[in-house]
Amino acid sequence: MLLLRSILFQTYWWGISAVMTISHVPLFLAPRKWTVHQIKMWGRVSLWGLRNIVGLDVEVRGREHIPQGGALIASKHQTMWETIALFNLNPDPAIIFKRELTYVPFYGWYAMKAGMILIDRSTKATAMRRMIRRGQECIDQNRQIVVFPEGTRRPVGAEPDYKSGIYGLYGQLNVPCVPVAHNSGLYWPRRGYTWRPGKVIIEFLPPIAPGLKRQEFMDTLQNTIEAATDRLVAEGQN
């Protein structure tokens, strides 16, 4: 059964996607809100198949600290399912990507329009100043900027790895930092195609005021995050 709700769901999302990417081209067009608008819908449209044909459900905690203007969102990153949730639960968050995506036909294209921020890795410095320079553009319009500290997607249990860019965004932005853990890595593959059911727990914990210095801001984030995170692991596994 669980093969063939995977099978089932995995069906669904590509055709879902393939119909909704093609058919909703002409919003290059249009002004990005609606490029944005369409990308929020995929997103629901992904969940409403993950809870209903896997199963999977989704417990969204401390929604009074999503922000709704101007802030830097470091989320702990397991799987994708965070980067869709993460983009609904906020108003118009300008998610940090790797330049690689942008050569993924119509992905990299509706994520360039949306307003994302794309940075080349192989430069460091270079991208550690374009991605303050597009942070401050996205601050100065209220939009949330949604960072995954980490990098890179990093299984359940996985010893941290917290990379310090995290800091030029904060200590120079000058914005307070919501932490965010979940769980997600219980339900969705990291690897593989097969998604379990259950109930994602996301929590947004208390923001992180700005001011802090290197050490301290990496010590505070790591430690709230991994704590949070740990929790609602073994809540999901019990």
Given for the second form:
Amino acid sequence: MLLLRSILFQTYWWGISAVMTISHVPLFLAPRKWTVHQIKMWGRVSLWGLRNIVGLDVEVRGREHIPQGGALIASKHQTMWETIALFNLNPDPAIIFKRELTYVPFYGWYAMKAGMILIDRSTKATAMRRMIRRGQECIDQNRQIVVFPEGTRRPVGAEPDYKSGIYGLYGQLNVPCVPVAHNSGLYWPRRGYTWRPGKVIIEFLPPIAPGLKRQEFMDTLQNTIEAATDRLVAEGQN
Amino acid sequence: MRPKLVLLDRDGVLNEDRDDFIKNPGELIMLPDSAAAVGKLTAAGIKTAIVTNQSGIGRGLFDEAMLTRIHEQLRNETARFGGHYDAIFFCPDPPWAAGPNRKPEPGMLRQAMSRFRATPGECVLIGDSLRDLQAAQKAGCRRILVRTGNGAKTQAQGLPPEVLPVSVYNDLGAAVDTLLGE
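Switch over from the form predicted on its own to the form predicted in complex with its partner chain, please.
Complete assembly follows, chain above in first position.
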């Protein structure tokens, strides 16, 4: 049954993704906001499929902490789910992606057109300067910069591995940082193609005020995200 | 940003906690390195204030004169490392008659902030219990949990979202080193 639902969802998802992705391409000529809107629509359609085909629901906690203006959003990264959810829940997000993504047809074009921040991870110092410059542009436009401070997806329960790259943005841009925890890894497949029914809980936590020094910021960020993640994972396993 | 004022819980942060309360100076045992950590804050020109629930008074186990003697002992132990407390606030209320000063209420913290003309953003509270973090959250100041005293248990029981963000350190020494770091 689980496998059947997952196959059904996958068929649905590839189908709608193909249609929505290709049909929108001419609108790349329109302003950026149109593409942002289209991606949000695709996110809603994807989450609709998860809810109605797989039986995977979403609970959002701490909505009052979702920033309406410029801010950093630092999230735990377990699966692709939170990329979709964070794009849809924030008013005008700029997600930080690795540059290689631009080589993926469609996906990369969308990322560029929607104004995501693409970073080259091979050249450190220049990449950091570029990222901060792009970050400042986004903050000036009241956008939310979404960062996965561990750099990559990590399995549930893995030893935390926070990189201090996010401090470059926090320290230079002087904006609050909203930590985000969730338990998507319990439901969304890391490998393979079996989605599990249930309810992903995503929690926006009270912001870390600007101005902390590097070590205190990194410690606060990690402790806060990990404490909340552990609690949500335990809640999901009950 | 270096804090202007550090608010310190006492039992479990500066000295070893006791289930049956610290009722006389002889029962006051400093935690390793805590006095030295306060010394570093003093040397850095940061004000320190103790904010401590002392329900032992409200329960009739000891009186204010005895608490003064305990605090003299605490000041002496700390002074050996150059540490100084700029103020000590205590709340004598027992839990069954708790007023606005007993943590988790923020009364004592607010008094300390107004005494030193510090805004919540200029303060950090360091404590070992959930109610310390709750009081700091209500007062609007940054909060640090140390794993001494009740701290490890507090962390293991899970921190509710409203008290986050919180940073956690093994003891006061590690917390102060980070506060004073680059």
